[in-house]
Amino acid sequence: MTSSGTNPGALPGSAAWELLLPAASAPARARGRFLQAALREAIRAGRLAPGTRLPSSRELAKDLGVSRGLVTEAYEQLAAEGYLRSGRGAGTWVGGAVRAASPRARDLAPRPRGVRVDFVPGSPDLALFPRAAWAAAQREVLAELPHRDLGYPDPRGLPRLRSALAELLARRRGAVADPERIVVVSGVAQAATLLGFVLHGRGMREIGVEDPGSPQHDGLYAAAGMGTVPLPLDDEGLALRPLFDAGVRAVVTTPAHQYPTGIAYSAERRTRLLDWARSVDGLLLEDDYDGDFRYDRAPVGALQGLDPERVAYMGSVSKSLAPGLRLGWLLVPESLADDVVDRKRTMDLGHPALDQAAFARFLERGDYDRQLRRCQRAYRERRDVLVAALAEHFPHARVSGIAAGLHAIAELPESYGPESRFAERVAAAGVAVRPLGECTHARGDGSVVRLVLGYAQLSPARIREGVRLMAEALQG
């Protein structure tokens, strides 16, 4: 189609041809009607915005291979309806009387609707995000970042960030952290999927998962073609006999603070798990989802530090900064490193360089350590408030798993059960909770109510309000 000069509001030739081509292909008797309908629909849908200049009737007729009279008639009809406007010698334009319905983008983020107090675990307090310090880090790296670092990055991550992460993980988590074996990822979810693809490529088809455990694990590994085998726990961690009987060669674990029970694997159990991995030429996938938050016990070092060749270590800033940053790390055994890096390269060509550089600066300046100390104080207070509120309103409740992490397990007497009915009643009062049964593969609905209560995302006042609303709902 002929160009409409240099007017910025003119209809691009290719766009007009594509919009109107079906009309030009219509049967001869219906061609005028089809052309009018095509123009009308394009204006209603917003594909032709108000103020867009249309080609002259002569130009459009020539490009479409139709008579000029047919185009002139279409223009006159749509002008009479208010879709177009024209002036002698000024051309034809899309009018402003018809307001196209602007398509709205839906928000599919997992946010609760109609909830007054949300105890479902998984999120930190996003109001604690250090906006000023993060903005300062971003400004500084934008000013100093070499131009070459804006190109496609090393799929493992910027060397500067991997070096800073190696120092952090060795110092805070006792990991054996070689920067050459750290891969920067979009959170633990991508780390798990990467490992799933690599293990699948090596012939594995099943992976063991803790039961109870994270509800997300099944879907993550299924995306990589891996089935999951639920493995029960005892008081020390993964139960050994079911593990040996399962026949798997890879297991996902949360040994520092098991999700959701809150137990820490005993030293003996950690040793026995590593013995198992060596005996089957297997791998332990360590999800250190909240390893930096300890209140009433000494920090438990990463399992990876005991045998770096039998443990793949995963962590992120989702609990310490914000899940929306999509920043995490994967520390892989040497035997898997090349395959993981190749898979990361084909998956997304590497993590965004500016985000990596900002986080590296954030680590180097000590801002991350300061953030962890700030969160530690806030979350300890909220844990204490939750325990006190439960004692006040549910005096027979047993609370466990509170020495570390961002959630607690509350076990209530049978008179409050079953779990599903309890959740329904408190939901009617505007309180969202996660029954422990939702974290098991059996999806049980026991008479004893056991709840996984997240408290990090709630202020002390909201925690008190939520527990009070639960008690009032049950009394009603």
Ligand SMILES: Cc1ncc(COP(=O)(O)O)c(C=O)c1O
Given for the second form:
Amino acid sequence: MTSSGTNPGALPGSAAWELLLPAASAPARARGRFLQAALREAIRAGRLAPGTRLPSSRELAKDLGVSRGLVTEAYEQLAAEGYLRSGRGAGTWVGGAVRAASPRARDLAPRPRGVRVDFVPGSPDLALFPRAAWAAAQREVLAELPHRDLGYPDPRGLPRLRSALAELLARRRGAVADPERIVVVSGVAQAATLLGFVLHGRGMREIGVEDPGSPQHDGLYAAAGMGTVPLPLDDEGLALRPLFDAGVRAVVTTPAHQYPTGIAYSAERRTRLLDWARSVDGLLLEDDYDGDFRYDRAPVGALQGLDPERVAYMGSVSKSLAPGLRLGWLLVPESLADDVVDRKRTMDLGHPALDQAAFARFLERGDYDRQLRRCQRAYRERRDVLVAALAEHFPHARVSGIAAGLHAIAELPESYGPESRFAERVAAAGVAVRPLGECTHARGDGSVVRLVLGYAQLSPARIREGVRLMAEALQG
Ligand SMILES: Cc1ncc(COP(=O)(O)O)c(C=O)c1O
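Alongside the form predicted on its own that was just displayed, please also present the structure of the form predicted in complex with the named molecule.
Every chain and every other molecule in the complex is listed next, the one we just looked at coming first.
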């Protein structure tokens, strides 16, 4: 190709094609990343010289046959890295001193770029994070904390925080919460990994997981050397026969609000699961990921409260405050407690003391309860808005799993399918959705479209806009 360095000005259309075409034909999931890598590489190698103007995102997207969002995202990311520059009304061009610039850290946070409305579940509304109350807690603990508390903490966590958590979990979740058996962790993910290591150390090599279930589980348990065995659900929770047949002795479960279907396990199924655990000398790993949020159903207490020796209970602030805090808790049966604490010690010598102290103070002052009430009100409204918007634009949709949590399941008739194509079409309109097919090992044909729609992170106006954009994208 011709070097645009000798010819400053607009990047010729043909050059854009040659350079970026392989990236544009990458699989949909990797396309954005590939596009960014191809642009970065071309600039580094000098094939796009400083000053070279890039086509507008609209033109380039059209040339390459990719969504405009992908190109905008690539431009934004490369601008953040210093490779590109842009000016209001002046377009985008290759930055001047790229190779001489000091190295910049790339941001690999799983944050969507170039998406107008992001329904992918998993996040609370980060704009509701109680900054003032959190800042007050941090200021206060910094002023008060004895010097010795800045040393290595108890690997289980600061006693002050474990006491406050015990009170919280007993009161709100009906857990049997002995502060001596609480381990403060960096989230459900770390709790799961710790338990995986300990079970592996005791000779277990496989763990059952709900199917459909969280796409995270396979990777988390694999990191501890454990294979996962997908186990089907019925209307009441994990189906018992396949569980008995699987031959596993540990199973991960989300009984308060199953992820992603949103069902609450029936009382009978909870009892039968505990019977199963006793019969195989096994363990239930309860992931109470969003148990704090329920709207129009009776509270469902933690399974752990029914048999604390057969259930390890995991929770975190990721849905109630912010996942970036990386703060969670594990209630561990006595038989596993020493091993889990040893693992936590060797893993990281304990959770950061200042964060723990701030959270303890936040709990003690009632700030956490206030935050939950505030979010509960906001999320209930958003859920209602989502249900109404779906009824308006997708009158044949069947919406379920909405009595609790931060997401809903919308099932659409086959005419909207297949699922993957649906996601691609709405993505082109700037709407990100997670098809339920991404949460299951079962090989369906994906003809029925089932979407896991997170609504908590979106304002009511955004939710309405997102549903409308989806409907328009499908008409187009
Ligand atoms: C069902 C489920 N469990 C656990 C996690 C991980 O949570 P944490 O941030 O507490 O590690 C997630 C993350 O989104 C999740 O969706």
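We call the rigid core whatever largest set of C-alpha positions still superposes within 1.5 Å between the two forms. Residue numbers count along the first chain shown, from 1. Just so it is clear, the structure is predicted and the values come from calculations on it, not from any experiment.
Superposed on the core, the two forms barely differ at residue 239: its CA moves less than 2 Å between the two forms.
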